[in-house]
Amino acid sequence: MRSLAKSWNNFWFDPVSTSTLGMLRIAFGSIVFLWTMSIVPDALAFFGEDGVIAPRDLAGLQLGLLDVFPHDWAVFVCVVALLVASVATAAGYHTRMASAVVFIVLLSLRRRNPWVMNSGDSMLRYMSFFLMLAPAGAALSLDRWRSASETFWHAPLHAPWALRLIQIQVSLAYLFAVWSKAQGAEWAAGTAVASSLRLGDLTRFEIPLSWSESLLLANVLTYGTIAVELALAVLVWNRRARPWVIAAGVVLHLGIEVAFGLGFFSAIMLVSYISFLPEDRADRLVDRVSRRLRVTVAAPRGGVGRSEAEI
């Protein structure tokens, strides 16, 4: 019992390097910026006063900024705030405040019009909440540079409980995806992916009829998708199996991205995989980058001479 309690405590609170969290924050802020830029042309149509959904008069607690201020100017403010906050998050500048702004704006947009969002957008919102609670600016950030520029490349140690919550969220997302698929007749029959490939408004290009009508290919793609998602929900926690599981997830989402136009869904899920990068590997990667940058900076501008590594 004592061993179980120790393992539980180590999982949540044993200090680890924040390099993985820093990489996740950079990728997260970048994807939020790109996501926001993608909605700029349609922001008023999606979320404005005269948009596809009329502002609601809700009694009781108002959980979204656009419920409190259902005006076009508020949409403009939210979009600009999200752009600025996403850049600040990626750069790690006043990181906690920036990620809090990202969370509040994403939540407000979701409440204003949930019909233009998908599960990937929900993952962005969840990640922003957990990053708001995490020491996300402790490493690879302007916050780190301002407080300890001489040790910028050294990630401090912190309890990983917020990072663990992100990992659990990713795992649960796939677990519930498998559960929902198990309730569907087409998924059980092994034809769901083939049916999706016939949806012309979702596919990026016309799928050859021989592909979408092949029962063997339909079964392989359908049951293969379920198997990969189940592995991402369960086997991803096994450190030996994790690289293979993550690789399968990358292949799955690259295939989805090539075949279907689902916005940033696949990109967001791929970013979430960074949370499973072991801290020791993240530290080695950061060290390799820092050495490369120091050698580059040390080399003469004319390109002739010895590098720092040779001196």
Given for the second form:
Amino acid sequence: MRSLAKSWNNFWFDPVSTSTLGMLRIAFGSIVFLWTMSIVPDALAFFGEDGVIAPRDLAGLQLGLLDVFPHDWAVFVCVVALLVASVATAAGYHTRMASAVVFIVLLSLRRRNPWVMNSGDSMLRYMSFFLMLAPAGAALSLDRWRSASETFWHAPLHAPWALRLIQIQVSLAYLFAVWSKAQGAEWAAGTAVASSLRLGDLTRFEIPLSWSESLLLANVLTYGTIAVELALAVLVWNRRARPWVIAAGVVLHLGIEVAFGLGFFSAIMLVSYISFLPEDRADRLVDRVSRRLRVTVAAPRGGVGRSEAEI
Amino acid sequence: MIDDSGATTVQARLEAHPVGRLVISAFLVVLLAAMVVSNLPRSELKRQTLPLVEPVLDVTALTQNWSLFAPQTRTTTLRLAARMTYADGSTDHWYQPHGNPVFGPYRAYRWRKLANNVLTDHRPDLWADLTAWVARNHRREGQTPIAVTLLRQYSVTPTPGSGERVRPGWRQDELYRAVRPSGGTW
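Okay, that is the form predicted alone; can I get the form predicted together with its partner chain now?
The complete assembly is shown below, putting the previous chain first.
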């Protein structure tokens, strides 16, 4: 019992460097900004007073800003707030408040019109919730610069429980995706991916039927997808296997991104992988970048940049 | 107050204190339970446990569904369309937006998601709203259409390995027809 409690404490509370969290925050804020820009042309159609779906009563505690203020001006405020908050999140400026605004607006948009959101949008919202709970502005942020500019490149240590929640969310997503696929006849027969490649409304380009006609290739793609997703659910927790599993996940999502028009789904899943970057690696990466920047900044002042960097 | 830099914060002090860890641990257990229960397939276990975690899911919006292209993959390519009929008897069509293959999907996927919900999940409660929106946004000489018909357009895709070809053109079903209300506004 005592060892179980110790393992629990180690996993959730043993302080780790916040450099991984800082990198994740920068990528997350950037993707939220792009996501918001993409919704601007349709914001009123999807969420406005006279939108494609009329405002409706939601059950229980499912409140959102646009349910309280079902007006076009509120949609405008939400979109502008999301743009500003995404930039602030990426920059790490008043990070806690910025990430809270991102979560509240994403939640509100979802509550107003869930019929236009896909799994990638859900993942964005989950990550915003977990990042809001994390000390995401502790490293690589303007907040860090404002409070301790002389040690800007040093990432303080913090309990990683919010980061762990993101990791578990990623793992659960793949685990239940595999579970769902296991119930499907076409996934069992090994033709599901080839069938999906034939759906003209889902694919980014028109893919010739002959490309998805080979049953051997169809089997490799279908069973390969299940194998990679299962690895991302389970083997990603093994530190030695992790780089290979993540690499396979990157290949999977790049393939999905090229073949299918699923919006930001693959980009968001790839951003979520940053949560699995070991903190010592992230620290080394930050260190390398900081050295390079010091060289770049110092060199024009009299050509002594390299020696300064080496010091 | 919580310091954004994460330096010495209430949160950091809470995380370092045994009681604080206990509180956070309880919060984590509740969150994890909600995430797992939300993901469970339809079962007696889910039926009995979902009410327990529903308030958490409602507040956090952690409700999950990872059935991507599963369990069954679709066998038809779908397109949502609407036929507008004007007072002079002329007609026009609206189709869900697509955009170019490179940047278009980052906007059009939401229209496709809406179309899928309207067309494949059989959500008749969405039809009247969508029809009215189409009518309001397709005025001709200041007049809205006198009638709008929602169309489910589709083409059946052959099974991989079957050697069959796709039949050219779209087939279509009429989903719903709405007539302009007597007041003249949709």
